[in-house]
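A single chain, nothing else alongside it, follows as structure tokens in the form predicted alone.
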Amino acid sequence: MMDSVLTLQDLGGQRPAGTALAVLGHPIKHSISPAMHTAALAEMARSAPRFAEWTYRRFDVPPEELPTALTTFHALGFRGLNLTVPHKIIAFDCVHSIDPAARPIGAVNTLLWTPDGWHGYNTDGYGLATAVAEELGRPLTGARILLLGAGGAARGAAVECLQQRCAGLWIANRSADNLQQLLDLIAPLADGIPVHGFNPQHPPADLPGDLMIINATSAGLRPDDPLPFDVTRLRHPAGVYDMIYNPPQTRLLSAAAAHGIPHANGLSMLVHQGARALAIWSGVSIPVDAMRAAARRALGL
């Protein structure tokens, strides 16, 4: 049951035993969040037995059913929810209140039960910032960053980079309209930080050579995907972080490895955003190593 993909119908209108958590998505079968959170809760229960009664399950919820689903999960007393594709943006206008840090992003991925309704957070930015510092050995703060993409993942990354006070932000995206929409969205957050946009096929001649590259596109999910950016266009890249974690070695990361550039995939971001969500729900320190080990096992690594 714990590993199954459930639907709203499986709840049967019954309040779950213990403290219930869940991740909602469509599709959701690929999610390894249950493995990560279950491992963390088992470790937490060693010192705090109350966590032995906490459960985390995955529910397939079509986007048109999300408003009803959120009402149902709240009524049944679920303590917290994670939201993944395609629900992060949809839920933004469906929850009772929003954490101030999530407002500029326009998307939430973590919900906490309150008597008045769901309170929404976005832990993706925290996950990215923590992962980059951990994997590449330097923080977003003070870094000059090249962000690849202008979609939902890029929006959260761009906001986090500016909130962390990066030294400069360059955004590369092939769709000029999408790029401009993102630039307009984040302009109020820049507060003196240089922000530039360009087509990755035509990078500007004055592009700094020491940029930290963050890939927020889907290029790399398939073996035949084109390279989202030629790392050799930069003289001394500070590092390459690819949000994709499956496959663990994308073409972008392979190119970085071939040129001796520090690099990492997005598994650490997944782990840290999940750990932050569990901390919000539980109010205690989270065994991140247990979550990381469970995630690697779930991916067969």
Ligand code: NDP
Given for the second form:
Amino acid sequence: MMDSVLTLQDLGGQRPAGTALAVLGHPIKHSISPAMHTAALAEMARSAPRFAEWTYRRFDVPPEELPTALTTFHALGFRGLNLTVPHKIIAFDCVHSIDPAARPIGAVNTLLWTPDGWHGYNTDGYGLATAVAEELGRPLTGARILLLGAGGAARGAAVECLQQRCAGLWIANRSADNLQQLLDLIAPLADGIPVHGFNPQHPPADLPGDLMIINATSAGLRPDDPLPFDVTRLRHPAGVYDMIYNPPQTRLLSAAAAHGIPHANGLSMLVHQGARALAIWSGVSIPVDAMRAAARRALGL
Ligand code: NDP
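Could you output the structure for the form predicted in complex with the named molecule, given that the previous block was the form predicted alone?
Time for the whole complex; same chain goes first.
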């Protein structure tokens, strides 16, 4: 039951026992969030027995059913929800209130039950910032960042880089229209930070050295995907963080390894965004190592 994929109909309008958490997505079968959160809750229950009553399940909810699903989960008293593809942007317009830091992103991945309705947060940016600092030993603050991609994940990453006051942000994306949309969206947040966009096939000659590269494209999910960027075109990159974690070693990360560039995959971001969500719901400090170990086990690593 714990591992199964549920639907709204499986709830049968019944209030679940204990304190219920869930992740909603479509598809959702691949999600390892239940494994991470269940491991964390078991660890938390060792010192605070009330967490033994908490559950975290995954629900397959098609996008057209999301508004109804959110109303139903709220009515049934779920304490918190995570949202994954394709719900993060749709939910933004369905919730009662939004954390100010999530507003410029236009997407939410964590909802907290309040008597008036869902309160929305976005913990992806925190997950990214924490993971980059932990894995590559450098904060986003003061770093010169080369962000690859202009989709949903890149939007959150760009906002986080600017909110953390990076020293400069270069964004490379295949489609010029999507790139321009992202540049327009973040322009009001730049507040003096230089922001540039370009096509990854034609990088400008004056790119600075010491760039921290963040891959927020989906290029690398499949083995025959093209490289999202040729890292050999850069002078002494500071590091490569690839948001992809499955497969754990993308072509981009292999290229970084071959050139001695510090690098890491997106598993740490997944773990830290999840830990932040659980902290929001529980109000206590989270056993991040238990979540990381469970995530690795769930991926067979
Ligand atoms: P979107 O579909 O919103 O965006 C996809 C992006 O990838 C676009 O910029 C697109 O460019 C680019 N892209 C796709 N295929 C290629 C290609 N063959 N070559 C170059 N660029 C390409 O996806 P998301 O933003 O939601 O997700 C992006 C990645 O981030 C995914 O791999 C996802 O798994 C990962 N992710 C990881 C998280 C974590 O916790 N570790 C959290 C969230 C996301 P174009 O505009 O030209 O189409």
